[in-house]
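Okay, so here's just one chain, in structure tokens, the form predicted alone.
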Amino acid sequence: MNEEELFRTARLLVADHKGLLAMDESNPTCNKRFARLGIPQTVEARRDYRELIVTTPGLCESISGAILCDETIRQKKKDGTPFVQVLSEAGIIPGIKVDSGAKDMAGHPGEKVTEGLDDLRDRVREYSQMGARFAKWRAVITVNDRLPSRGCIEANAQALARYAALCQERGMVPMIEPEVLMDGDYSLERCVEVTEEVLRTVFNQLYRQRVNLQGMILKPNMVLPGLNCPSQEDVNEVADATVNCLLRAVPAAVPGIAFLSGGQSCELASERLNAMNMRFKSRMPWELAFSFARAIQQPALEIWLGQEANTMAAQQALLHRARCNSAARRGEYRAAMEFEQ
């Protein structure tokens, strides 16, 4: 491992205000998406979809890395062109999402745990050689009024901190996904205790793997109130509540943090990291970025539809929302922004 190489590829990832595009829905869940807007759900129209979003000109401005699946990262253009090439030609970096899915947890009832370890060393290599220069690994947290049950919080921090130094071995930057998902009717102070448990166990067993910190970044969740909880909090709140927990629990080693959206609409994301960075910019030792998915790409697949004459406006919406939460980033997102196409 070229640590430096390591060190270098993760400050890029969070660099000059950028963000990363999570384009690595796992097949079933892009054609679900599809599905909903009358696309055909065919190999030819995901790779059609795919392309659209890799060629997007100027992406490079607002995006330093995106995500792929297993299915994308073998792509190529129309002419042949791998997409991979055609992202590093545009100055973004090529990530590869590695984990198999989360199964559901023998022995925890309501709980998964993200499978893929087995064969994970061969596929980092191949992914690598392939030109992927960072991977990510999704682990998902259910809370109730039971959940998130200790041993499950163990299991799949213990994958996460397993999969980021196979990762690191071969010089590629893992990126730790472990989320708390936004389904339920919990407070806005449950999910940071929640949230505040999740990572402090993550890193507690990043530190028993040997994991270098400086050659990492974290995906968390926002700390938010679960999406039938009566009471939301307001942006504001939600800021201080996020950023005030992670400076608890994430080590100042870390060179960024780049949030998941979550199921957010993508105006809601945009504002809410705005403030985070506006209130906190000078308090807070990592980078605070974004790695979305829906909260950038939706607008664009709505227009796209599938039709080859959309391309143009769809690829449009896409820079559009990247600008947005580059502009976030810089603590200078505006409503009025979004009126601004």
The other form holds:
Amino acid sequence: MNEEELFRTARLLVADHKGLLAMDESNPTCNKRFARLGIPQTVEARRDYRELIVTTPGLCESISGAILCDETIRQKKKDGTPFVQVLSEAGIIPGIKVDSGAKDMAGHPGEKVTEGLDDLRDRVREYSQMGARFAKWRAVITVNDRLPSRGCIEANAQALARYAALCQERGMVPMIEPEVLMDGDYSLERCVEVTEEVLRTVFNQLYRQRVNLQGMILKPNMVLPGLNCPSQEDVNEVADATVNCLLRAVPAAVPGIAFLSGGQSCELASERLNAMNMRFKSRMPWELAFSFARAIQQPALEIWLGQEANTMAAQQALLHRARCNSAARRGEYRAAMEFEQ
Ligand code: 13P
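Output block for the form predicted in complex with 1,3-dihydroxyacetonephosphate (13P), input the form predicted alone:
Next comes the full complex, this chain leading.
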């Protein structure tokens, strides 16, 4: 492994107030989103949609990297150019989701453990030969009065660490995603408690598996009250709870933290990221960025609707969200930007 190259890629992914575009929805998830909008759930429709994304002009001004899934990394533009090449030529680093999904965890009702370690070394080698320079693995943690269990946190943390070690062995930057799910009626304080325990366990495992923290990106949830919690804290309270939790749990050697959006509205995700960067500017040892799927793609998808005639308008909407989130990284996002498309 060329360590310097690994560190450089990790730094590049969070440099220049840019963030990541997650477009690695599994086929079932992508189909579900298409079905809701009456878009055909076919390989060709998924390809068309992904072509729309990767060919959006100007995307690289706000987007450093794009996360693909196994189907998409093998796809090409209509003119035959592989998506990986389209992205690389546009100055966007191609990445790949390598987990094979969160499965019911034996002996742990209501909890999931992410699978995909079998053959991972071979798959990482293949993806790296195809041009991917970073990878993603997502673990999900369910919260209620009783959950998460220690067993679930530990199993997921160890899998994340083993995945990360295999990526680094091949010179690929692991993007480590332990997601505390937003579903539920738990409080902001409960989310702080669970997120901190999960992150501490993940970093313990990373240390044990000899993962180099300078060559990774953390992709956590923002610290939020559950979606059904009656008290919903304001943007500044969420920003303070999130950054303070991260300051306690994430070592300074990590170059960047790129949040998932997790089901927040596009505007709230931008506002919260903005508040964090504004309020903690010089007090954070890492870059604080974004790696959104829904909160960056949803408006574009709702405009596209599977119709070629809507492509340019959809690309405009995608570009707009990318710019809003890049502004949020600088602490310069304003609600008025939403009317400036
Ligand atoms: P959302 O931003 O839609 O939560 O997706 C991020 C992601 O990559 C999930 O793994």
